[in-house]
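In the form predicted on its own, a lone chain appears below as C-alpha cells.
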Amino acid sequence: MTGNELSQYAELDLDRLRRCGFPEFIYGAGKTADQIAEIMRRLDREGHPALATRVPPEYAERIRRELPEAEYDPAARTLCIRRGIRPREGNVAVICAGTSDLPVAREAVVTLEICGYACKLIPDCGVAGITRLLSKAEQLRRADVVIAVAGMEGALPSVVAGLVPSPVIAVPTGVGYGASFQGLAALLAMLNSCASGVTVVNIDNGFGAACAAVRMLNHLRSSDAV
C-alpha cells in the first residue's frame, strides 16, 4: 500500500497525543488487515507506537509478514508496535475476577503499556473466594489507579472500591449464564455501586478503561508539576 491509498480510508490524528496524552490508535474490528498493517506503519513513521485492537489471529498472522516488529497477544486481540513508547511515572493494578476475564484484563494491560505506564495484572481475585482478593490487598493499595475486570453479578469494582483510596475503574465482562444478560448484569451492578466514586466503562471494554486510566494519571502528573 501507498501514502495516498491510505488517504482513501483514513485521516490519521497525528496531534492526540498532545491534545490527549496518548496517541491515536486503532479499532481493528471491520477493517481489513491490510488497512491496519498500513495505518500501523504510518504510526510507526511518525513515531508514535501503535495498537491495534479487536485483531482476528488470521489478520495478525498476516500483518506480522509485513510488519515483524509487530507484537501479536492472542488473548487480548491486540497488535502492537512499541517502538516510540515514553515511559511515564505511575502505576496501575488491573484485578479480575476469574480466568475467563483474563482477555478483556490483558486488553487493559496492553494498552497501557503503549501509553508508557507500568502495570501489574492480579488475576483470578474473585469475590466468591475473596480471601485470594484479600491477600492482594496491600498490592492494590500501592497502585495509583485500580482496573477491575469483573462478570457475573460484578461485584469485584465494589470490593476493591472498600479496600483502595486510588480511583477504580470497572469494567463489566460478558462472562456469566444466561440471567448475566452477555454482560449486562455485571454493568448494572457497577453502576449502581454502594461504593463511592467507582467509574464504569462499557461491556468488555478494556481498552476504554485503560484510557480513562491514562487520563486519570496524566492529569495527576501535570498538576504536581505545577
The other form holds:
Protein chains: 8
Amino acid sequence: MTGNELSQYAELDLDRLRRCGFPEFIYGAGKTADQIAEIMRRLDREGHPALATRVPPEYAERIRRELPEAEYDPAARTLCIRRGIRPREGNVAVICAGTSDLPVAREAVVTLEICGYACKLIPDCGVAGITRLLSKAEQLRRADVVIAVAGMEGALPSVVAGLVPSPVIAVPTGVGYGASFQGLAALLAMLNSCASGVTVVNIDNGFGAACAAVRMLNHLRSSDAV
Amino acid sequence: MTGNELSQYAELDLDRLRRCGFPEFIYGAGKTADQIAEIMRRLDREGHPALATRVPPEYAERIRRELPEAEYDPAARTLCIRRGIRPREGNVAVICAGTSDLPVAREAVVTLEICGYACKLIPDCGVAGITRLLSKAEQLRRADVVIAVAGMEGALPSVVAGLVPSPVIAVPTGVGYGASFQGLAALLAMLNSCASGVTVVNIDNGFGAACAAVRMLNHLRSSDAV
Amino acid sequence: MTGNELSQYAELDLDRLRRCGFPEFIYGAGKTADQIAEIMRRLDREGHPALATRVPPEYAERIRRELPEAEYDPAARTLCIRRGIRPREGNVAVICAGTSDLPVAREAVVTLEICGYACKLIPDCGVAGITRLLSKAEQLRRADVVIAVAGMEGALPSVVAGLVPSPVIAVPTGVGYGASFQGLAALLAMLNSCASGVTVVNIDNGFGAACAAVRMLNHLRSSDAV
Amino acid sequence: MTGNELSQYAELDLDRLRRCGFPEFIYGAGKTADQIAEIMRRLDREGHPALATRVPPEYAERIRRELPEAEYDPAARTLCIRRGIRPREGNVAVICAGTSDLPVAREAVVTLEICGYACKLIPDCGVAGITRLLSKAEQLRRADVVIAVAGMEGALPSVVAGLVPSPVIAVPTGVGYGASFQGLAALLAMLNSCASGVTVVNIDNGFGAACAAVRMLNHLRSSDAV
Amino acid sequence: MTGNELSQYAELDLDRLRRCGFPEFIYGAGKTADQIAEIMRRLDREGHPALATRVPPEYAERIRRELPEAEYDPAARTLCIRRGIRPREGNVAVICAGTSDLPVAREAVVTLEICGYACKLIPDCGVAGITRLLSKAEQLRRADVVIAVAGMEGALPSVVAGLVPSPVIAVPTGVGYGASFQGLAALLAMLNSCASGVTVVNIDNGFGAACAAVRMLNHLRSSDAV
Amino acid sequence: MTGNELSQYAELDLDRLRRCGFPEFIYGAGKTADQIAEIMRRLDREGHPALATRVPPEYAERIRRELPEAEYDPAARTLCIRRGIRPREGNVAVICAGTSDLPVAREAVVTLEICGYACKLIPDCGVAGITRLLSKAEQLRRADVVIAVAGMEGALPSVVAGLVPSPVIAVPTGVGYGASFQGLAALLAMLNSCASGVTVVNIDNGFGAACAAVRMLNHLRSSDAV
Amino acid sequence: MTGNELSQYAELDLDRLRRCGFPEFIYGAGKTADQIAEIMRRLDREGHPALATRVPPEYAERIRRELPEAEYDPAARTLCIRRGIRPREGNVAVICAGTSDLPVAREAVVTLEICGYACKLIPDCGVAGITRLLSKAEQLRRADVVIAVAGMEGALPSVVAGLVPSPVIAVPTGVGYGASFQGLAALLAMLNSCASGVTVVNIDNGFGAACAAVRMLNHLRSSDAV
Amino acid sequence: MTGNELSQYAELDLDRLRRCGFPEFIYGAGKTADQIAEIMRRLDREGHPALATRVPPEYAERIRRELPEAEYDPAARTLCIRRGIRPREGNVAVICAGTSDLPVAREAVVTLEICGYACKLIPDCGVAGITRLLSKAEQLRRADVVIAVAGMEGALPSVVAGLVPSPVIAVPTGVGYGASFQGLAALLAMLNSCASGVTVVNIDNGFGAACAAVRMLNHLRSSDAV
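Here we have the form predicted on its own; I need the corresponding form predicted in complex with a further copy of the same chain.
What follows is the whole complex; the chain from before opens it.
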C-alpha cells in the first residue's frame, strides 16, 4: 500500500536545477495536502524556493498551519516559499485581455518571481477596444518577453505579436462559455495565429508560460551576459 | 427512379421572394450540371435573377454552353444570370484578412450584386499588421453593414466590431492548416468574440453573410425609406 | 499583487458608446462581486446605463446591498441599473422554442431594454407543433428584427427565416442532454440553416443577439430616420 | 494468404432471412469487385434477391459484364439482382429536404423494393419553405412508415414527426459544408429532435433506414395479418 | 417579465394526441417545479395522462404535496399521473446490458405504461456473458418491438438485432467513464451497427425509445387490427 | 418496478471464472450501495473473491457495516473481500509518471492481488526526469508484464516499451487540465506510440490493465507450467 | 539539405532486437521509396528480417526492381524480406468481423510471420450473425493469443473476450462511414469493452497488435520454456 | 472582380521588419502561382529576402521560369530568394523523431536560414530508442534554442526539455494515422508536457517554430550583444 513516506509517492528530481535552470515545481492537483506540504518542506530544506500550483484554498490553509512561511495567492491559487529566490536581470510583460483572465496572469507573475524575474502586469486590454492596446505598444516593445493571456476568441497574442519584435508566449484561458469549450476556442485561435512566431502553452497554464520565459531569459540573456 | 423532369428532383419555392425578400438560390454542391441548368433556366423564365453557388469549373463550362448568358466567377465558383437584378440603395463593406480568403469574400460580393447592392471589397487586412486595418476604419464606419472574412485565428471581426457601430457579420474561412481544422478554429473564435454584437455564419459561407446583409438592408433601411 | 483599485484589474472603454453605439457591458463570470459593483458604479457615474450578465444570485444579493438601485432578473441572471436608458424606435421579436429556453430569451430582452428598445417575447413555439409557430407568422413579419432562441435540434430559426423578410439572429441554447453536447447540436444546426441569411451567436448568448439587433436598429433604422 | 475462394474471405449467414426477415446484404465498400460478384452470385443461387450498396461505378460496370442481370443505380450506387423479390403489403414515404439528398433517398427506395415494399419518394421539401412540406402532410399521414432524409441542419424529421402518428426514421446526410462536418450537424440535430419518438440511423444510411422500416412492416403489420 | 401564468411560459399543444397518437409530455429539465406542476395539472384536467421526465427528487417531493396523485419513480426520475391511461394491445421487451443502465430502461418502461402498453424488462444481459443473452432469444423474438439499452461499448443492439426479426430501438446510456465520453462511445457504436435496421435515439433517452415503439404499435399494429 | 431482489437487477455470470480465468467483478458506478453489497455477498458465498471498483467512500462505509470483512482502499476506491484468493506465480511492475497518477495505479495493484499476483509499484517516474526512469530499467526488464500509468502527455509507455521485451500495457489517466481533456491527450498519445507493441486500455482503467495482465499470466505462463 | 546518405535521414536502432525481442521495423508512410529500400537493405545485411508497412503499390514495384527478394502483400500493403526469420512456438488466432477488415488482419498475419509465429486467420465473423462466432469458440480458446479485428461498431472483441481466457488484443478498423468517423467509433467501443482485460491498439494497426502478441509470446511463453 | 494588380489582392506590410524583426513572409496555400510570384518579386525589389511556404511543386516550377533565382526545396515545399539574407550569431538545433517528420523540420531549417541563422538538423531520434536521444544530449545543451519535431505520440519535446536549460519549441506533425487525427494527438501531448516551459506551435508549422526562435535570438541574444 502507498504509505506516507515521501519515497512511497514521489521521487524528487533535485538535479533539475542544474540540468534545466529551475528547480522541480509541484503540480498541486491530485495530491493530498500532506503530500504537498512534505515536498515543499523537502525543497525548502535543499535551499530551493518552493512553488505549488493549483492548490485549493482549504489545502493552503491547512498547509500554512504547518508551514507558516508559505504564502498563498488566492487568485493564482499558488502556494510558495520564497526563501532561496535569486534575483536576476530581465523583464517580462504579462498582458491580459480581460479582468476574468487575471488569475491565470497572476500564476505567471508568481512563477516569474519565484525564478527571480520582475514583471509588469497589464490588465484588461481586449482587442475590442484596440486603442487601449495600442497605448501600451511602447511598453510592450521594451519587454524582453511578452506573455499574452486571453480567453474567448484569443485574439490578443496575434495583435501583440504584430507590434513587437520580442518572443510572444500565448496563454489561452477558460474564460468564456458555450462554444469556448473551456478555452479550446482560444487555444485553437492562438495556434493558428497569423502573426509569425507566436508560441502557445496549455489552457490556463500561466505557470508554463512563465517557465518558458525563464528558459529564454536564463539561457539566452544571461549566457551572453557572462 | 428519379427522372430528369424538374418535378422529380426539385420543387421550386417561387413565393420566397415575396415572403423573404430574395428569390430561391441554388446550392450547387451535390446537384448534377443538368439539374443546375434546369433550375437556373426556370428561375430566369420567372423573371428572377439566378445564382448558383459552389459550381465546379467543369460544370460551369458545360452549363454555359447551354446558357451562354450565365457568368462564371472562377474564384467565387458562382454561376449567375444577372437579368432581373433590381438595383437598391445601401452599401456593404466586405473586408478580408488575407489574400487566401478572397474566394469567400468574392462569393459574398457576387451575392450582394445579384440582390441589387453594390459593395466595397477590402483585401488583406489581417490583424498582425493592425495599422493596415486602422487605416480603413473611416471607410468601414461609413458602410451600412460590414462583412468580415477571416481564416486562421479569425480575429478580424472582433477588432472591426470594436471600431464601428454597424452590424458586423463574421465569416470564418477554411484558410489555415493543422489545428485550424478546416476553419473550425476561426469559427469558434468568431462565436466567442469579445466585441458585443458580432454574428456569425458557417465556414466559407460568403453567400449566407451576403443574404444576412440583404435582409438588414431590405427590411430595415428600405422600410424606413417608405 | 492585483489590488482592489479599479485600475488594477480593469481599464474601462468609455469611448465605446461613441464608436459602437452602446456602452461597455460587464461580463460577470469570473469577476468578484466587488469588481462587478465597482464597474457598475463607475458606468453609472458616467451616465451610462449599467448591465452585468451571468451574475450568480448570491453575488447579486451582495451587490444590491451596496447598489439598491440595481435590479436583478433571476431567470436571465442579469443585474442592471436602468438610469440613463434612452428609449428608441424599433421593435424586436424574441421567439423561443421551449419553456426551458426562457432564461436565454430573457437575457436578450433585458439587454434590448437597456439599449432603449422594446421587444415582444413569444414563448414555447417549438417546431414539433408547427401550427403554434405558423399562428405567430404575421406577428413575426411585423418585427424589425427577429431573435430565435432554441436548444435541442435548433430548428426554429430555419423555419422562422423561411417565413419572414427581416434579419433573423439565431441563439442556440444548452437545453437538451446527451448528444446535445451542451448546445453544440443546436449551434451546428443553426450554422447549417438551409434558410438563407440566418446569422448565429454563441450558445446561450442572448446578450450578444440583442447587441447585434441593436447594431442593426441603431445604425440602419435611425440613420435613415435622420 | 487470403485466397480467392469465397470461404477465405466471407462466411455467408444464409439463415439470416429466417431469423431477421431479410437476407444478408452486401456492404460494397472495402470489397473487391470479384468479392462482390461472387457473393451476389451465391445469394442469387440460394434464391435470395441480392443487393450490394456503396458500389463504385467502375466496379458495377465490371461486375455487370459477368452478371448482366444485375441492375446498377448510379445515384444510389446500388447494384441488385431483383430475382426472388416477394412483393408485400405496406407503403413507405421517403421524403427528402433537398435535391442533393436524393442519392441517399434513392438508396432507401432501392432497398425497400428489394424487400418487396413499394414506396413514394417526395423530393425537395426543406423546412425553409414550410408550405411545400405542409402541402404533403396528408400524403405523409397515410404512409405506414415515413423515412425523412435531410442534410444541413437536419430539421425535417422534427417537423414531419409533429405532423404524423406513424414511425419516423430520420436519415442525416452529408449534404452541407463547413460546420456540417460531413453530416454530423444533421445527425446531432436528429438525435435531439424535440418531436417525440423519432429514431435515427447513421449518416447517409438510406439502406439502414429502409431495413428498419422493413422490420416494422414485416413484423408488426403482417403478424397482425395472421 | 415572464410571469407565472401558464401562457407566459408555455403554449400547450393539446391537439398533438390527435395528430401524433400521444399527448404532449413534459421535459422537466430547465423548468421550475411550479411550471411542471401547472402543466401536469392542465394536462390532467384535459383528460390526458401526464408524464414529466428528468424531474429531480426535491422537485418531485414539492410537486407531490400539491398533486398527491402524481407518482414518482426515483430510478427513472419520472413523475406521472396515470389517470386517463387507455390500455392497448402490444408488447415491448426492454433489455439492458448492465445493472447501471436500469434507470434509462425504467424511463422507457414508465413511458410505455403511460401510453397503455405493458412491457417486459430484462436486466443485466451484457455481451461479455453471451450465454445470458442467448437464453433470452426466444423471449425477445416474441416481442413486437425490442428496446435495447446499453452503455460502455454499446454492442447489445447489434447482437440482439441479429437474433430477432422485430424492430430494434437502440438506446445508448452514459454508463462508463473516460473514453465513453458520457455515452458518446455507445451512441457511435449503435449508429454503426453491422446488424441491418437498428435505429437509435439520443443518449439516455429511454423516453424517446418508448415513444418510437408507441408510434410503431399505435400506427402499424392497431391500424391492422381495425 | 425494479425490486430489491438480486434477480431484478443483476444476473450473475458465475461461469465466467471457468471461461475467462477470473470471476465477475463489480463495476460500482451507477449501482446503489445495497446492490453492491448484495452482489459481493453472493460472490463471496460462491467462494470467489469479490472486488468492486469505483465505490464512493460513503457507500464503502455503509457496506462495511454489513460486510465488515470487506476492505476499502480510499485511493483506489476499491472495495474487496479477499477470502478465496489463490496465490499464483508471476510478477507485474506497475510504474506511474506522477504522484497524482497513484490512485489509478493502486486500482491495478488491488485487482492484481485479488487475482493472486504480487506486484511492484514504482511511483513518480515521469519522462521529464529521464534518469529516474533509466535507473529502473533493470527492474522493469525483470517483470513478466509492465503496466505503465500516465496522465498529461502520456509519454511513459513509449519510453518504457523501448527498454523492455515484455508486454507493456498503457493506462492513460485524467491527470492534467485544459487540453488534456480529462485524459484524452494521454489516451491518444498512447494509441500512437512509436514503440511497437504497446496496448492501451480506457482512461483511468487500472482495473482493466490488471485484468489484461492476468489473462497473459494465467493463460501463457501457467499453461506452459503445466 | 537532407542528403541521400542513410545517416542523413535515419539512425537505425540495431540494438532493439536485444532490448525488445524484435528488430526495428519500417513505417513506410511519409518515406520515399529510396529511403525504404535503403533501410531494408541495411536490416537484411545485419541479418534481421525486414518489414515495411503502409507501402503504396507503386513504391513496392519500384523497390522490388532493386530488391527482388522482397515480397509485397497488396492487401496488407506490406513489403518484407523473410530471410532471417527464426520460427518459434506459439499460435495466434486473428479473427475479423467482416470481409472489408481483411487488409488490417493481413497486416497482423504478415507481422507475426516475420517474427516467427504461425497464425490462423478467421474471416467474416461479425456479431450480427452470432452463431458464426460461437462455432469458432473452441478454436479461439485453443489459441495462445487472440487478435480481434473489427470496424463499424467494434463489438467483436467484447464478445470474444467473454468466451476465452487468453489475452485479447482489439484492433479497430476504419471500415464504415458517417458516424464511424474513420474508425473512431470502433476504437471508442473497444476502449469501453464491458469484457474485462481487453487491450486496444490504434485504428488499422494490425502491425501493432501483432507486435503486442509477439511480446507476450516471446517473453512469457518462452521464458517459461527455459 | 478581383484583378491581377497586387493592390487588388494584397497589401504588403513592409514595415514589419522594423516592428517585428523579420519581413513579411508568404503563406503559399490558397494563393495562385501568379500572386506568389508577384509578392516575391516585390519583396525582393524592396531588398528583403523572400520566402513562400506550402508551395506545390507545379507552382514552384512555373514561378521559377519567371524567377530563376528562386530556390525550391521539394521536401519543405518552400520557395525562397536568398538575396538580402543578413547572417547573424546564434545557433538552433532542430531535432526530429522520425524520418517521416523531416519535411517539417526542413521547413524550420529553411526559415532559419532566410533569417540569417545557421542550424543543426538531428534526424530520427524517437523516444522508443532513448539511447539515440541521450547520445545527443550534450549537442542539444549547447544550442541556443531547440526545436523538437515529432508526430505520433509527440513525446520528444518532453524528454528533450528535461535534458536542457534552453527554450524548447515543440512542433507536432501529422505523421501517424488513425487516432493521430492528422497530428492532433501529438499536438495535445505537447500542450500537456510534464516538462516545464515547453511551448508549442501549430501542427506541421516548422515555419512558425523557426520564427519563434528568431524572435528569441534577435531580441534577447543580440540586445545583450550590444
